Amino acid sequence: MISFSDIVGRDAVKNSIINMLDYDKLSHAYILTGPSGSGKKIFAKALANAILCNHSNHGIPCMNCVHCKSAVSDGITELYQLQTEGNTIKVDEVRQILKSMSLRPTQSNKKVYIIFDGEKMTVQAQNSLLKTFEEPPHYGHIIITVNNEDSILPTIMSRASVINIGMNTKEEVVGFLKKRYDDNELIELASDYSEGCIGKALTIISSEKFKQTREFSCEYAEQLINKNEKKCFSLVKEVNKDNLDDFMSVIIKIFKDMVVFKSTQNDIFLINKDKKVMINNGINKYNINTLLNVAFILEDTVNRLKQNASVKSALDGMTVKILEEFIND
């Protein structure tokens, strides 16, 4: 059964939540925020188990009460979880939760409902939560995990306790990976690309798809450096919604490596150490201001994509601007 002791790092966040539990200052609604792979699901389950345990001690379940014994044996508990594989969580799904919450608990003193990927809730689904958020039953608690706070209505955010679960340090990510893998070079790369998200690091280190996207992205970066316009536009056509985030992440880190290496002349800070020849090629061809301008173009493209700009037009425009920077250097 998951508890806060299973969560790596994030001590300040864990202690804050545990203090709420110890002093019985629980909210009826929590929104846990953080990027994908940062551990929101494990936080939600740890919080739910601590709430449902009749004798939890400093956030650690007792393992002897009805909830704990049932949870360990996969029996009936008062923990309900809503997770969809689709693109949306519809109003009827949320209404089922609210209908269930109207019935008093029988296995524990409380009932907890977790809605994973809360940004998938339609506006109607979110609005259906309002009455329960305003007049919750004393035994009921709802926990919602969210990647993107902007997708949640302000009326919902204002009626819940919002907790940003934070991210792990690079040292914590590396330490976690080293218990499971022995390829130090791959561990280092995964920890740098994970940006403090252990879940993301695990995906990177075990994903053939990420490795393919990274190689493809590095080829695009190399063609940019060589000002091969035709090849650049040909490559960028292969980017789609499935590999877009990884593509942009790799490109940004490649050019950040160039900026840092150009500034420090020290390869110890390189993320993409295995691409040092390409990075050297870039810093030998272009001055620091040009490389900084490219980094700004990349960040601006990410912002445009977050605002739902067309993938094709955003990446084509990015390619044109970067090539212009290199041509004018």
The other form holds:
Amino acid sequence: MISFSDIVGRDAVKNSIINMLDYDKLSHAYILTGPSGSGKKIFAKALANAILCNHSNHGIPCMNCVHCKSAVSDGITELYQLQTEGNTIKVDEVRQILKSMSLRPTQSNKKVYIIFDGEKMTVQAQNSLLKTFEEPPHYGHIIITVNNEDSILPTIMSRASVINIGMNTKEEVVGFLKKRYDDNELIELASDYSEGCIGKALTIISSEKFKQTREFSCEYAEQLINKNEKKCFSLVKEVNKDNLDDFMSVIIKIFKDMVVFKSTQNDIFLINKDKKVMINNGINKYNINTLLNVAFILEDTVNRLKQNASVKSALDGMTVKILEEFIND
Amino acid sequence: MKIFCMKKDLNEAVSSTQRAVSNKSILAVLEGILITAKDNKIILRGNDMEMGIEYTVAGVIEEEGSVVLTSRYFSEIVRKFPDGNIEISCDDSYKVNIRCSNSNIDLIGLNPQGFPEIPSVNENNAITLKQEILRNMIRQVVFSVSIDEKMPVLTGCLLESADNCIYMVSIDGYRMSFRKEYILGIKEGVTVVIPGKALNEVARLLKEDDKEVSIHYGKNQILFDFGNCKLITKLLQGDYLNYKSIYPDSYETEIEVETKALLDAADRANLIITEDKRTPVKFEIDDKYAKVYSVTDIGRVEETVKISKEGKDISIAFNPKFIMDALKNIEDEKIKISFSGSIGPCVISPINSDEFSYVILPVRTN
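Having seen the form predicted alone, could you give me the form predicted in complex with the partner chain?
Whole complex next, starting from this chain.
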């Protein structure tokens, strides 16, 4: 059974939630926000278990009450979860789980409903929550986890306690990974790329896809540095929606390395230590202003992609601009 | 586990417990019926998280044990067996063998661990009454529970006890059913809202005889004990409407009429009314007769029913289903109907008592 003791770091957030539990000042609804992979699910489940356990102490379940016993054996609990495989959470799915809210709890004194990936809720689905949000039964609590707050209606946001669960420090991520993996170099790389999200670090460290995408992105960066435009354009064609995010994040980190290395001349700040040859090549060829301009171009492209620009045109545009910078250097 | 029971007994038990089994559930065990053979008792159990049914079957236990069998198959198998003795045995890996006369069926059972227990409800909080009385009460009230999920508390029936009486009420926004039964010495101070779905099952399990049913109520759930069978259901949360305030303060017209005559007239007027058009049945009431008629694209039905009247003449229209639902469940030969104008609620009640009443809102016609 998941409890707050399973969560690495984030003491400030944890303590404020535990205080709420200790003083019995729970809100009827929580919205947990944070980037994907930052541990919203585990937070939501820990909070749910702490609420449902009748004798939880400082947020740690007693392991002795009806709820704890049946949660440990995967039995019936008063925790209702809505997790979708698809791209949207429809109004019927939300209604379905909230239907049981009016029936009184029997396995605990409370009932907790968790909606994972709340940003997938359609507008209608969110509106169907409103009534329950306004007058929930005294035993009912709803937790929604959200990657992107902007996709939640203000009417819902204003009726819930919003908790930003924040991110881990790099040391915490490294510490966490070291317990599970041995390859120090890989751990270092994954924790740098994870941006403080343990979930993200785990996918990076275990997924072949990320490694492939990274090699591919480095190849692209190398061709850019060598001003090999033909190769650049043919590589960029292979980027699709699946690997786009990883592709951009790798490219940005490579150029960040170049800027940092050029100005500090110290390789301890390097994220992509294994690509030192290429980075050296880049900083020998171009001056700092050009590299900074490239960084701005990359940032601009990421913004355009966030605003739903076409992947192909955004990346083609980016390649043209970067090559222009390099040629004019 | 190894048990023997008669097909008739087992079939009754399985078809009863099956009502509390959901076809789709997060937990596989909840799609099944739990058979427990222990302490000389064979108990079948079904539970869908909202409601649980426990049924004790007569039979012989050769070896104690328990197993969960998928309800869909188990119930069909038992139903289709010929009359006679059924043998059910199960090994440690939950492989189940069912035999009856010449047929021999192997089923894969499930580990019963994790199957919810029927929780104990405070034994002191109990009311006891005759099964037949409770059955009639439910039947006369439960049809008007709301099916609209927007007001969850109205999807249940209110059960109250006070002043040596037990009351049941259901409201769906357009009509209200009220039933009262006088039972000397009944425990007072009960106020619970029971889901309509569970009450329908309770009515199904109740017998038309002199046996008693005891109702144990807790804060969150209520248990109906029929002797060899128990039903437990979660209670609905929320404040029930103050139903007493729904009755109009004064009436403009009061009539007395034969129940059957009025029901038949409404039934015939309903013949040409299709569900989708929702044409109302109209009543025109004068001193001696009530004219019951309906007009639709298909035609016109008109009938007069003899009545006795006090107060003003009135012309009023109703949803035929509402009128018929109420009249169908009335056993009295003659009833009183009180109108409070052609757009105010109308109350159907017995002539000389307050045992039941149905409040129906009329349909506004132009």
